[in-house]
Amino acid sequence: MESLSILIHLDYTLMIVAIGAALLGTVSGALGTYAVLRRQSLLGDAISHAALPGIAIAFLLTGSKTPLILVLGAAIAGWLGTLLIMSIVRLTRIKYDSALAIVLSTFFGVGLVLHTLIQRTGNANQAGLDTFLFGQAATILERDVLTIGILGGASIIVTLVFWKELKLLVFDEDFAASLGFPTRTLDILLTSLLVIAIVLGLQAVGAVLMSAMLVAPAVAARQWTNRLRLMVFLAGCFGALAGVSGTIISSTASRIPTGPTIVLCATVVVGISIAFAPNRGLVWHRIRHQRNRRDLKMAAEAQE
């Protein structure tokens, strides 16, 4: 009976982690589509690193590790970091990639300094904050899954409400501005949605690897379709698949971290998509190339 109780507990824990990873993969994959199409894939990396000082400051101010408080601190810091990048690009001659690198390294450095100061305070409640740096998906609880579901679901709903506006912003920002759409406001809205998706995944995947969860499913989905609606759907499905498969694989062996395993599963999905997608896949491209060469050769022989 004791062994059965332990088994049931393990299965329940695995189910909670798998659900949380699936929700995270769905939200990050769907919202990451916009970052990939706008060629701002590294923005996710900057936001995830910029969120670290927000987590530290939220803990210093409240002394609490409540996920909602830490996520709120991370979101504010990530949002401010993104606005700083946009302001640097707009107000100076510094290019986007340079501004991205400056803000990323500065915010991440501040976060590490604050994290070190927290460790030196001797506050016993600070244990576990380093999970936001490297991630620890196995520690996801029901309340974390609920937070991911509510905030992530709200972000998806917002994208559906502003579907037409965000679509114009992604594909032709100048045309959207000529039609009178507030492109700067829409840009801030889209960035805020990306911030939410990233900070939700910090506990599971960590600041170091979270950008992969944002980009990999979208890159994989891009190989299969040219339609935005289908790409968003596929990216969400690929993200969920990576989350569930990574959780299951990491649970079958000891000492295999769940977050990095999820990222590796997402990378496998990208590799399969690049190789076997019907229109863009390398394998099918090679087959079509050989078929065209054979047809040309047969046509040349027929003319002779």
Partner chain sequence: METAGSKAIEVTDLTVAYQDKPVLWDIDLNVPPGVLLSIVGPNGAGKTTLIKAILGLVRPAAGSVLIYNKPYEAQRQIVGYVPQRGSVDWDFPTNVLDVVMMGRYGALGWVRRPGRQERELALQALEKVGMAVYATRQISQLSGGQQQRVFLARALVQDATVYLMDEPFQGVDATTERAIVTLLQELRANGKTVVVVHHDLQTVSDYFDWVMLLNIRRIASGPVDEVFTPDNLRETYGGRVAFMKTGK
Second form
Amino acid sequence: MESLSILIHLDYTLMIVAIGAALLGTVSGALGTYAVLRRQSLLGDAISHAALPGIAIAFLLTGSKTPLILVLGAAIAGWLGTLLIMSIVRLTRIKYDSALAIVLSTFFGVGLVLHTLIQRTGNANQAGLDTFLFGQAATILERDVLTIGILGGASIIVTLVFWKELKLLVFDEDFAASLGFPTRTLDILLTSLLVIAIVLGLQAVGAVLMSAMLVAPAVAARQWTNRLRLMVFLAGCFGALAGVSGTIISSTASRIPTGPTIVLCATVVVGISIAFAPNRGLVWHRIRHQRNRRDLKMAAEAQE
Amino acid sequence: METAGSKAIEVTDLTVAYQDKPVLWDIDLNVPPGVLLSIVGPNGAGKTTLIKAILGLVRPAAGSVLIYNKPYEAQRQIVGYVPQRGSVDWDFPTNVLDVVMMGRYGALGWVRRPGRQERELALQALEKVGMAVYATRQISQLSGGQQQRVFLARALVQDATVYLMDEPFQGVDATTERAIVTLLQELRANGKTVVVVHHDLQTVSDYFDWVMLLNIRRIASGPVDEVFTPDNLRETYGGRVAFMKTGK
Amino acid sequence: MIHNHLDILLIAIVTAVACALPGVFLVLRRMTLMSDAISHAILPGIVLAFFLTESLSSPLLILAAAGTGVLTVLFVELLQRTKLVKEDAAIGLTFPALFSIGVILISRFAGNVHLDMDAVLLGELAIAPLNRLKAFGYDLGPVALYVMGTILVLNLIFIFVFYKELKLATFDASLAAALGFTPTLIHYGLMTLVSVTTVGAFDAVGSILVVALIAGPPATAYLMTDKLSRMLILSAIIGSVNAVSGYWFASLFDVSIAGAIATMTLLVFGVIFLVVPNRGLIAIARRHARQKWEFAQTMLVIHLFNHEGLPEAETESAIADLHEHLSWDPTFTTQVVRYALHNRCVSQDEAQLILTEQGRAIAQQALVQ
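Right, the form predicted on its own is done; let's see the coordinates for the form predicted in complex with the partner chain.
The complete assembly is shown below, putting the previous chain first.
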């Protein structure tokens, strides 16, 4: 009965938002899988923060608030941030974590400076920044759903087309290169897909929480399967599940922000997966451990 | 011994530097077809770098590499590679059969997926390394020796003429070590050329018929009987070799 | 409001130095992202403490936040220990979850009145001096300055007292354990310090830009020195420079002070990255250009040396064939030969290159290294 009443409450706007959140969850979950497997879980955090100056500059240059232009600015800045991180690691002795932290925080700082500049010209308000930080899932429109669907769908199709190549790249880069695959180009392709997923996701959960949308579904999915194919698929499903349930939960009561709720839903999925997933899960481990001990004990007793 | 026209691998005056630091100085190496060659040298001697340079994975500052008289790019199809076992994450979500099939990816080319034929080849290769029963096992559940066998099977399905293997004996159990040796000898019997980075000096003369002593430069290379001498070893390891069963 | 300006500047400098000092150890221990995680994850701790005390300046807030910070570190480690999640993913899971709880608590129960999300994320240095410490009717200065000053002193004491242990635990954790220094204890001490510092800096610069203060100056200093003690001092200086120049920049263009400090952090890092002697990009490029010929000459003499006296020597040292052996561009080969002839490393005998004594010495020396 409970679910029935929820269904009735699903009015049109909410449905659009839920579909949008589901699509975003699917895309970020599926593509986040590669980031997690490459141990670049926090690259998403850096890219999402580094996107702010891009959005600000895109706005300053064009004076337009068209989502597509802002998304383009965000993507370019996110890309440059990634490039800078890689260059710092390659050219200096500074390690990956520090390079990431510097780019993340200082790019964001530059964005903040630009934002205050824009604010002073009276063109924008604090709301713009809040949107960037926390997303605005509740305002997703039909048009946005279309953008997300097309861009996100295209990214997922690309991963499917180059499935074999990307899998090899992530598992064994040197071997891929020895077979003649251009690993650098593939690396760029994969990072670009990640950037697309992130700038799209910014709209739903915002910069601060974006990394969770990439990491949580993938980590949860990893516990249930040992196959990449299933892992990507499950991560997409978990992402969608988190998106929809977060949207619905936050709509049931006032003053529950959507983005954080989506993230918490994703976290719950992770918790359940880590605890109860067969074979890998903690509960499963405990049971097997106890059974082994009992068997050993019985064997010992039998010997006596 | 080195007759012209019959060189499986020909490394000429190869120098490799990482940034400003030379890792290999002017290396010459001729490997005739059908030999089992081990590259031996202390840590940091550039053994892995030499393998990677032969595979075109690092760019040399000088010199060249030819595989059967052609550059590597033209001969990819006839070269098989076994990287160090520790170079990949064995918790990657995939199973044994899948990893072995990766050996066919090069032959498949872009976008095309492995099909029934690749599956068959992979299963045959697993059979050869005694891992057929593990085909569907998740790779994180393998022992070190089993992981190594999987990597060998992956190289076998490449159906190459020249094999380059980086430390295949690293951290494997005695059974696997014997199995690998048998496999290497089988490959040689079939006319394949196998180059192995190795660091157990005790077994060099038992397992291999050629050896290259390397320490940033080539100290010596040739048949084990001729080259694997205490003098050469001393020069390679700088007098740090105490007891050694040598070729003589 | 000169008075106010000075206050802001002082708070900025003290905060920057207080953050940079523990940051040195985070950068060296490859744990910088922990500061990002902690700065976000402490939010629920602050919110809960705020509900209890109904005051933003209560010391309980700092304690609660520090506790949450240590809990975050513990939680990340527990997740990792299950072997089901890798370290980076564990961090990426933990802090957004905790942060989300904090955000939901705020918007559900606190409204936007007392605890402003923007203040938490972005900070506002400009209003930091408004909260004054008063005693017996005297104005003793801004509270924030006292809080950050205390934290700075705490950091200094910790680093001073445990310098040897910190150094050992950073560079050789296993040796430290063998000597009985329990790196775990040092680790958690450091993490507590980072948490406390982060909370303190929160008010001034917010939780995102505090990462710039923690990671920026030490990473910049790391490009300049190998010595830990010097790195600590340099980090403090760079932190202050960033704070002062950032403040100056912000006043000039009337923009966010914290943002400007972060921008300066990036700028200073970039400049050092380019110009620092030995490790800077320019130094590397120049050394490369200089050493290109030197290195090529060494390759040439080693090549000649390796084939000296062997049957193939005649073809290997023929000037006309050199470029083929070395796979060099023919013009480059000619230039290198000329360079080597000029340096008297080789001499020319008709079509052959012959090593001189000097050339042989260079080859031998290069090969021995």
